[in-house]
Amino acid sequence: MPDLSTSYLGLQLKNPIIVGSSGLTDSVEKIKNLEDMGAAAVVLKSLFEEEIIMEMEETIHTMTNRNFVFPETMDYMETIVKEDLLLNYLELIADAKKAVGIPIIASINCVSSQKWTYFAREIEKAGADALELNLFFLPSDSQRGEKEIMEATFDIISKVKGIVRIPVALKISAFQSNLVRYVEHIDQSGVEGIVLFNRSWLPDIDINHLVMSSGFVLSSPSDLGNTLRWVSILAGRVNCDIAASTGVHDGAGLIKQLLAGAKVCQVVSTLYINETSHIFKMTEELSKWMEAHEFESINEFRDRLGQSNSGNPAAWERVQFMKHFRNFI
């Protein structure tokens, strides 16, 4: 049988399917049937920056609207706030890491480097293997540049570097005025991995009532494209390892992140449609065409066809559609 092993951070993996941050993954007992259906790793439904500080800017709007309010009372509460909404997170890791033998890895959604950099540490004291960080820069705001993305991103992974010892990767959205450049950056900054991409809540119109509505919250296949195209562009030039996430449903899509130089895929949406036990079914497919193509091990096609490897770099640099839609009507 073909060896389906591989690494990510550090990590020694059975297979390089890792369910990503989601309700999947919020449990005790979903992370054990997980791993029961072969997924290699999880991730942990993040926890959110901005309900954090929300929740401790609520608490303490509370406490200054009395009359007298002592200092060392102002700190306690802004303490308890944080660890209340931390204890579940961190029984959750430390449960998990005793019920599982895969690798936990924490997540956390963040815009800033306010005071939750003080939850990566004691992420790490309650036995997480890494930790996520999904990075979101939506480029809506005509006064904040690439610069001051690049100097928030840097402040964010500076100060989380500099608390914990376990290997951090940063999610980041294709939302970027010069991707390669960022991603660069990234690397240089230390941090062990990057995942490509996170996949942001998309609005919609809903024309019968005329109001905001939710968009379609699950990726599909034809999402591949997109990730497929960057993970081929950044694994030649990067050194820490690269996840792919959005549009990975089906076996295909996972080799086919691997010949483009993922070392690890993540996948969320494909086992909401098709059940967890479809993890079983991506690794057998794996299996199979390793099989078929003579391939002991996953390194042995890794980046195969990387833009790099390819033989065609400027492939995967082609926007137009002239060359393949000339005799399609």
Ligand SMILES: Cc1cc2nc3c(=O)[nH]c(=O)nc-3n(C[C@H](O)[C@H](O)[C@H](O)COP(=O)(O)O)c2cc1C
The other form holds:
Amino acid sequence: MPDLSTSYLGLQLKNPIIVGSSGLTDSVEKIKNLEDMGAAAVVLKSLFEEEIIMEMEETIHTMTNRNFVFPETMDYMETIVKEDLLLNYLELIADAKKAVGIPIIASINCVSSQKWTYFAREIEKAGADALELNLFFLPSDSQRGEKEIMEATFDIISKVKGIVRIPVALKISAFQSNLVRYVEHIDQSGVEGIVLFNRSWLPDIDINHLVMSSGFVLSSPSDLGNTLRWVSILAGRVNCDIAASTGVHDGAGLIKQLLAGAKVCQVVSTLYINETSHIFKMTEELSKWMEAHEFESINEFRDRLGQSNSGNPAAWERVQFMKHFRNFI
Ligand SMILES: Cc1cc2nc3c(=O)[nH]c(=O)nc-3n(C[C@H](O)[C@H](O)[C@H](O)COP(=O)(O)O)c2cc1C
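Take the protein just shown as the form predicted alone and give its structure as the form predicted together with this ligand.
Every chain and every other molecule in the complex is listed next, the one we just looked at coming first.
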């Protein structure tokens, strides 16, 4: 049997499949099932920065009405967690840690470093093995250019890294401008991992009622190409670990991402479509493929097709475009 084990963010994993942040990971029962089905780790459903701030502000509001707010109360507020949503999240981490042996990665969806970052420490204290920060910068935000996004990114990293010891990964958008430079900068900031990519809301148009509606929530295998492009370009350029997320639906998709240089793949949509037992099928496909190619461990082939040796990925892509589109009649 080939050895499927790998490491991610310094965590030892039995295989390279992590269940990504979603409704699939929002309870201890679901996480136990994912472990039974072969998942190597899970990323919990995200808390939103706004939820953390709102709960904190609601508590402050209640305290203000009762004349409880003093400067020291504000300090106190930044170090305690009072409300249900946040407590429930911390309980989920602690209970999941007791119930399963696989690593539990907490997740926060954030747009700034304001007020919420104290909660990263609470997450660490609850026992999370790592923290994934989903940076939600939208290209439709006309108030924030490349410079502001860069500043916000480093502000978030320095605040969070300043208070936790657990590894931190950043989940970023595929629509970020100047991705190579952006990721190289993030890498130098000391984070342990980068997740390519988060999934944006996709619009659609209802032509019968002439209104905007919601497009596909789940990805499809055809979404793999964009992630594959960026994993192969970036994996060999950075020291931190790259997790591929988006479009990995089967064993072949998993193998392609590993060949491109990913340390692990995060899967979500395929488990909604094919149920959680699909994890077992994917690890089996990986194992059989490794046997057929006489690979005993993942390190023997990981990053074999990455572009770390390409001095100029843009030039390489231009040649591929010319080669494959020009003669397509
Ligand atoms: C129903 C659903 C809920 C999700 N919730 C979250 C979330 O809370 N936080 C997050 O970072 N990503 C969330 N995601 C994005 C996934 O973690 C993942 O990045 C994305 O779906 C791409 O992977 P896939 O192609 O395997 O689905 C969600 C995705 C889906 C489909």
